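As structure tokens, one chain now follows by itself in the form predicted alone.
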Amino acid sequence: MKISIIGTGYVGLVTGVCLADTGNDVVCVDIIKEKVEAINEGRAIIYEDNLEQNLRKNLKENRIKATTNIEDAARHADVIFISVGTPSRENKSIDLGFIENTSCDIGKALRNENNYKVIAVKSTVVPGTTENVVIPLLEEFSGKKAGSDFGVCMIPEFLREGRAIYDFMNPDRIIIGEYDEESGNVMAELFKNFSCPILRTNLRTAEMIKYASNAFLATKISFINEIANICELKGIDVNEVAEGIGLDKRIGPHFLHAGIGFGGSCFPKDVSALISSTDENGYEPKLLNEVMELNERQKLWPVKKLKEIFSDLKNKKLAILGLSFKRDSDDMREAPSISIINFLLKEKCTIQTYDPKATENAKKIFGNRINYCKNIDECLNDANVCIIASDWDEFKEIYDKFELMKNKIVIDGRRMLNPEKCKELNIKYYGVGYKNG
């Protein structure tokens, strides 16, 4: 099929590259000229495993290109994906500005088109958005009618950052929210070669499935972090507890790794948007509110430990390993490291950091207020305490490197290290959900 994708952020670019990889003719659209040039030169504008390699392969085979011209892209396409950002406003509600602008632009491009096309919303939007915002704007600016002149679908994404290519090509399920049967049939044809269940629903059900999925996973993370805090008080290792409850088929082992909370572009934003969207209905989602509040508290767990160790943090040299919100990603959005560093800067600490991929994004946040190191050794050198804030694999076997520190004290916010091995090496170890110290 001929595919156009409006928006070349994380979801848009991954979707475009993967659909090209499955034999489709893809045009990616963005209003930022530098992004378009980078894509056409084979440079991925985000860090994601295998993304740049696959982009270059499909450019060479003439299956993908990028443009700033939305009208040309719309004329090109059988299916037009809307994959623009839906950021949070200050009050945590969803900002639909990019969705609205894109819907208007697509509508204008459709005005002189006679071929049937499907507009598929890939952006994460609160239930009712496709019906109440996207379709009216498409109809107004095109002068055409949804369901007869063009189709509309809502296709939520379920991609993990760092594993997005794999997840797209090996989905657990594909959800097709359809305005009408013909619209859904086009999308079912596009995804027919994927070996997973395909669930066809109405538009707002598809929108809700995305929010409910993220809300459940966020809840599971906050749950195990709450259990970890209780385990620490009781002298129990939460990892053993997680293993035990994860063997229950009703619970499962996934997302039961205790740590310092979730971050990224999805969970915080989507759960907050869902909470905010219930205000107009007069409903208070108490469980989801507590999930978010507990997550914010959990981000500062390392600070709590620091204050137990030192009565005064001023002028202490702290090494922070990991800046991104998770391994295999350069994404700093809502990363726990931000909360930790901001607190420690107020305490007049000296902070030296290392992250394999996120340093450049961190510089946009902290500027020259912290030190950015080229490797683990440089980061740990002469530090009073090491805080592990992201779960990069290279942080797992670094026991000998703690000899570089002034004090061999480790606050492990991701449970990367073996506490018993730390004890053998006289490393003072504090880990989430473990009888510390």
Ligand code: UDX
Given for the second form:
Amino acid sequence: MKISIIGTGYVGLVTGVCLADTGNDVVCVDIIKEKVEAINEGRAIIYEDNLEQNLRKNLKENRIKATTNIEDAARHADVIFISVGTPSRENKSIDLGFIENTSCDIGKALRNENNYKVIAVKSTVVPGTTENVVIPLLEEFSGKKAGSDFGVCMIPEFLREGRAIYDFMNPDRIIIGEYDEESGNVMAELFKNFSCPILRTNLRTAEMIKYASNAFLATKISFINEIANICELKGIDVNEVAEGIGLDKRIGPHFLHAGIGFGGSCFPKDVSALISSTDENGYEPKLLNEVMELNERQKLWPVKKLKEIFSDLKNKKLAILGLSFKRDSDDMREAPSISIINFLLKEKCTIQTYDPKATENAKKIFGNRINYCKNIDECLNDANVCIIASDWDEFKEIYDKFELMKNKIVIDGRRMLNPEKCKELNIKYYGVGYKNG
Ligand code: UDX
Ligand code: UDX
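Show the other one: the form predicted in complex with this ligand, since we just had the form predicted alone.
Full assembly next; the chain just shown is listed first.
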């Protein structure tokens, strides 16, 4: 099939490369010229395993290209995906500005088209958006009718950063929200070679399935963090509790890893947008509000521990290992490390950091207010305390490196280390949900 993808960020570029890889003819569109040039030169603009080689392979086989011209792309396609950003406003509600602009542009491009196309919203949009925002703009700017002249679907994405290609190619399910059966049939044809369950439903249900999925996963994380905080008080290791409850098939072992909270471009934004979307219905989602509030408190768990250890942080040297919101990502959006550093910047202490990939992004946030080290040794050197704020695998076996520190004290925000081993090596260990002290 001929596919166009409007918006080549995380989701759009991965979707484009994977659909090209599965034999489709893909055109990616972005408003940022540099992104378009990078894609056409075979440079992946985001850090994602295997993305660059897959992109180059499909460029070579002429199955993918990029352009800034939305009209050409819309004309080319049988299916036009919308995967532009849906950021948060100041008040945490969803900003649909890019969705609206893109819907207008696609509508204009459809005006002189006669063959049937399906517009598929992939961006995460609050329930009701495709029907009440996207379709009216498509109709207004094309002068055509949804259903009779063009199809509309809502196809939510469930991609994790760092695992996005794997998640795209091995989905647990594909959700097809359809305006009508004809629209849905086109998408079912596009995904016919995927072996997972395909659920066909209406547009707003598909939008809600995306939000409910992210809200549930975020709730599961805040739940295990709440249990972790209780375990600490009762001399219990939350990781053993997580293992025990995870054996219950109704609970499952995943997303029960206690830590300093969830970050990233999705959970915080999507849960907040869902909460805000209920304002118009006069409903107050108290549980989801508490999921978010607990998460904000959890990000500062390392600071709480610091205060237990040092009465005063003045002139102390703090080593922070990990800045990204999670391993295998350079993304700093809503990363717990930002909350921690913002707090520490008010203290008169020295902050030295190391992250395998996120340093350049961290520099855009903190500039020269903190130090950026090239490796773990440099970061730990002469430090009074180490905070682990991201779960990069390379932080798992660093026991001998604590010898470089002035004081061998570690505040393990992601439970990367073995507390017993730390004890054997006289490393003072504090871990989330661990029977510290
Ligand atoms: C985006 C949405 O933010 C997310 O809610 C949804 O789940 C999937 O699509 P992501 O790919 O991470 O996620 O967004 P982002 O990294 O912001 O990329 C969006 C891209 O769209 C950017 O490259 C931006 O330049 C581009 N864009 C934005 C357009 O091409 N046109 C626009 O009008 C606006
Ligand atoms: C998430 C969803 O997993 C994905 O399905 C959706 O499409 C986009 O949002 P992502 O944000 O990329 O993906 O990363 P994920 O691996 O889900 O982690 C999100 C955050 O939760 C990270 O900050 C991570 O550190 C944290 N987390 C995750 C925990 O604290 N504990 C866990 O057990 C799992």
